[in-house]
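Next up is one chain by itself, shown in C-alpha cells, the form predicted on its own.
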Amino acid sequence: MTDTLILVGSPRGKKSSSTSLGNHLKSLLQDRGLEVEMLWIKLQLVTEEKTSLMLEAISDAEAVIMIAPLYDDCQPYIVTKTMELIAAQELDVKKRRFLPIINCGFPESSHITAVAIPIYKKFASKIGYDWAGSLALGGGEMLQGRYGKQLDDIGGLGDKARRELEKIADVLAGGIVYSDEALVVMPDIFLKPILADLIRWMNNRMWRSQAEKHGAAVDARPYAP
C-alpha cells in the first residue's frame, strides 16, 4: 500500500503550478520516510487502462492529495471526472485521508473557499474519506509553473507556499490533521490599492482582448430581462 498518492489535476499537465507544488510536496514527504506516488490526471484519462491504473492507485493509497487549479470558481473537468469515477467505482477508501490543494490566478483565496472547498468536502464525505484539511493559494500564477518553473526556482515568491507544504508534510507523516488554510502567494505590495487597481485593469484588458480575439461578445447579457 502506498502511503500517499499525489494527483495533479491541472489540464496543463507537467508545466503547471500544480505540478510545481506536487513535486515539492513529494520531496518533503519522501524526506520524512513516506512512500509517495504522483500521477497526472490528464495523462491517466487518455485510455481505459491508464484510468484503471489510476483508480487502483487511489484505492491503495492511505492518503490522497489532490492538487489542482481553480477554473471558474470550481474544479477543472478532469478533476470532476475523476471524482465521479471514484464515487461510481465504490472504491475501498474507508479510513483514508483526503487533502486538496487549490491554486487560483486571482489573489483572493475566497474564490477557492466559497465553492471549490465545499465541493471537495462533500465529495470526501460521500465516499468515506477522512478530511485532512485543505490549502487555498491565491495568486498561484506567481509560482510560474506554466513556464516549467519549480518551487525552489522562484526564490522568495515561493516562501509562503513552501512553508505551508512543510506543515502539510509534517501532518501527513505524523498522522494528524491539517487545518483549512488560505493564503496569498503574491507579495503584499501587489495588494496595495493603486497597484492592485492597475493589475486588475491590466488583467481585464487582457481577458477582453482574448475574448474578442476568439469572437466572444464581451458585454453580452443573454439572460438579462
Contents of the next structure:
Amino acid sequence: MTDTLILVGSPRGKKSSSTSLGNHLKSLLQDRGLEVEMLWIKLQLVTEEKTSLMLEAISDAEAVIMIAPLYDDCQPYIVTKTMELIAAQELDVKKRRFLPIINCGFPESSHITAVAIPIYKKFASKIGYDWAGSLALGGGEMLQGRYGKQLDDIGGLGDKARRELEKIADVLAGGIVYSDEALVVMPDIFLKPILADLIRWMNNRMWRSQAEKHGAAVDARPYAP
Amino acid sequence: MNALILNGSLKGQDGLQSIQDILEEELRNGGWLVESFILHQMEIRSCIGCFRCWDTTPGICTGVRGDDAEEIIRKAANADILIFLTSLTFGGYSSELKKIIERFLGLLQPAMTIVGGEHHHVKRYERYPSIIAIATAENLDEEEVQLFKKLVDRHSLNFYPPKHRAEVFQSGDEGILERVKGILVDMEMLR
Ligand SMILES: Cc1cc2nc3c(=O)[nH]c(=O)nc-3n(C[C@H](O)[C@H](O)[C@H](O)COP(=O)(O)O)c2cc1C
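How about the form predicted in complex with the partner chain, since we already have the form predicted on its own?
Starting with the chain above, the whole complex follows.
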C-alpha cells in the first residue's frame, strides 16, 4: 500500500500549475518519510490498461491528493471521468483520506469554493473517503506551471502556496486533518484596488498583443451569423 | 428560433432519451427548429487547456482539431436556447457533457472584467443562448440538487445566457413530461 497518491488532474498534463504544486508537495512528503506516487490522469486515461493501473493505484493508496484546475466552475472532464470510474467500479477506499488542491484562473478562490469543493466533498462522502480538508488557490496561472516552471523557480510569487503545502505535508505525515483553506496565490498587495485594476488592464493588453502576433484580433467573432 | 440539445448520457445509459424526446416534440410543436446530439456517440476530444482559442485563433478551438466539436460549438454560438441533459454526478455534470462544455471556452474573450465584485471573462458575441440544464438521478439527494442549481447559476455568470434554469428529476418519475413542459412555458419558450 502507498502512503500517498498524488493525482494530477490538469488537462495540460505535465506542464501545468497543478504539476508544479504536485512536485513540490511530493518532495515535502518524501522529506517526512512518506512513500509517494504521482500520476497524471490525462496520461492514464489514454488506454484501458493505463486506466486500470490508475484505479489500482487509487485503491492501494492510504491518502489521495487530487491536484487539479477549475474548469467552468467545476471539475475538468478528465477528473469527472475518473470520479465516475471510481464510483462505477465501487473501489473500496473506505476510511482512506481524500484532499483536493484546486487552482483557478481568476484571482478569487470563491470560484472554487462555491461549487467545485462541495462536489469533491460529495464525491468523497459517497465513495467512503474520509475528508482530509481542501485547498482552493485563486490566481493559479501566476504559478506559471504552463511554461514548465516549478514552485521554487518563481520566488516570492510561490510563497503562499509553498507555506500551505508545508502545512498539508505536516498534516498528512501526522495523520491529522487539514481544514478547508482558500487563498490567492499573489501577494496581498496585488489585490489592492488600483494595483489590481492595473494588473487586469495589463493582462487584457497582453492577450490582445498575443493574438496580434498571430495576425488575429482577440475579439474576433468567427461564428457570428 | 433554434434549440440545441446536448445529451450527456454515459455510454450504456439511455435514461435521458425520453426527456430528449419530450423536449424535441414540445419545442417542434411550438415552432422551434431543434437539433440534438447524443454526445457519447460523437467523436469529441477533451480540452487541453492550451488557450489557442484565445491567443492564436481567437474564438476557434485549434488545440484539439478534426473532431465533431467545432460543429457543435458553432451551433451553440448561434442557438437561442441550449439544453443540457446529464445524469447528476456528485451534484455536477456528467463527464460526457463536461467534455463539450470545456470546448466552449473560445465563446468568451480572455479579457477579464469585474461582475458582482468578482472577475469574469468578457463576452465575445453580442448574444448568447439561454440555458436549461436538466439532470436526472436514481435517488434525489437534496444537497446534490442544490449543488447542481448553484453550478448552473455560477456557470451562467461566466456564459451570459439571457435566462437560465436548472432542474433535477428522479429517473423514471412519471410527472417528467408535465414538468418539462412547465419549464418551457415558465421560460416563455412555449406559449
Ligand atoms: C476550459 C477552461 C475552463 C476554465 N474555467 C475556469 C473557471 O470557471 N474559473 C476560473 O477561475 N478559471 C477557469 N479556467 C482557468 C484555469 O483554472 C487556470 O488556467 C488554471 O490555472 C490552470 O491550472 P493547470 O495549469 O493546473 O491546469 C479555465 C480554463 C479552461 C481551459
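Source: prediction; values computed, not measured. Rigid core: the largest C-alpha set superposing within 1.5 Å between the two forms. Positions refer to the first chain, counted from 1.
Chemist: Align on the rigid core first; then say whether the Cα of K213 has moved by at least 2 Å between these two forms.
Modeler: Yes.
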